[in-house]
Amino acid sequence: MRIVVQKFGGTSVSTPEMRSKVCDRVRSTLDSGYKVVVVVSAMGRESDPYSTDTFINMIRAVNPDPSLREMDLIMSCGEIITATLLASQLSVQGIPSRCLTGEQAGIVTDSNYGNAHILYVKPQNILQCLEDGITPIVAGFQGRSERGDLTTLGRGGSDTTASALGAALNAEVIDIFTDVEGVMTADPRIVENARLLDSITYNEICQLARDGAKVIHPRSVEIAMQANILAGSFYSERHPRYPGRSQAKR
């Protein structure tokens, strides 16, 4: 079986209009013979409706110092939303999918919350999926302790979710798209000259990563470079067709 974890951020999949570009994409993926592992960040950023912000600043407007674990049950309800509006889309365009929890996914942490490290995952869930023909749709960013609590990975976890998904079922791929044309030399806002990077190794964007560049999450390229999952790329939603692209490699 080949698989592609496809991981969409938060722009990627705020209108419908996006996701039904989402939906262009995991079609093609899957005609050219994959089977697609898709993984979402929730919907858009900081004052939109179903952000992590809004529900942060939800629970904090009623208490100024909530304690973490009721934090991460409010923050992973972005993750879901999204997973179930984009399994319907999908759905009614004639692909079959089902929304996954982190939990249902199979992702088991420890019991770190609002920072939770992965310790293994189980997919037994997502397989049978594929094997039945059914497009799974992960809500990135969130798992489950050993305890049996909902954990989440840090801001940024949902790239953390991909990675781990993709080496758990070996996948050829790990895709992820976001709101920049890929990875660059500096951030652009900062840099003027910088420029887009064709390849950059695992060792590099760790580093770009650790130092404070938030084009993917630093955990993510540890685990697809113990994973020795070779071709990570990082596709930008600004155009239709993902023109911008990065990808990573030893």
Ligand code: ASP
Given for the second form:
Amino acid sequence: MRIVVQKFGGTSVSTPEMRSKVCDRVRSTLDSGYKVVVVVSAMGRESDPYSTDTFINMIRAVNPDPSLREMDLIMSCGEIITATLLASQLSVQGIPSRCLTGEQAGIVTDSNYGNAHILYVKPQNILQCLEDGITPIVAGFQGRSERGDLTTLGRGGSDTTASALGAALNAEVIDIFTDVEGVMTADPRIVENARLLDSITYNEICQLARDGAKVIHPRSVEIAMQANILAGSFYSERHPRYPGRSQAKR
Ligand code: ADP
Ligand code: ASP
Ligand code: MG
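The form predicted together with the ligand, contrasted with the form predicted alone above:
And the full complex, kicking off with our chain again.
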């Protein structure tokens, strides 16, 4: 089975139009003979109604210092909303799909609320979907501790979900769709003449991510590197030169 994991970040799923583009991309990848596992983030950023920050502000408005357990539960809601909507949208377009929470996708973590590490992945549910011709749409950024509580994987952690699933499923490639054309020499929001990199080594991107470049979560790179997944691609649906891509190479 040839598997591709496609992760769509917050801005890539923020509007019905953007989600339609996601559906088109999933369809064209399926048409090219791959099984697709989709991972999604919460819709939009800070002030958007279903973004992670909105949920954080919501709970802090009633309790400035909520328990970490409750915080994780509310923080996980955005991804579940996106995954449910996208699975429904794909299904209505004739692509059988199923929404899976992190737990249903088999992501098992430690109990470090807010920044949990993935201990292992039980990919049976996902594999069953793929065998049945159903495209799984996984809520990123979340898992379940061995104690049975919902945990989140650290801000930006949907990237980590994508890599962990890619590794567990022996995916050929992990595609990261975001709002920039690819990995650049610097954050284009800060450095005006940042340049797109066609390729970058795992060690370089690992360093970039550890230094705080939001474009990918450092743990996501580490997992892909360990799993020997040879190419991670970065795409932006927004950029006129779509698909731009930067591949992570050894
Ligand atoms: P998503 O919601 O899709 O995960 P993020 O906001 O987490 O998106 O990451 C994408 C952002 O990363 C870009 O909008 C960009 O501002 C930032 N960024 C930081 N460093 C870099 C870099 N070196 N190359 C590209 N983007 C970068
Ligand atoms: N929605 C989560 C966050 O804002 C995870 C992610 O976007 O990857 O941190
Ligand atoms: Mg991100």
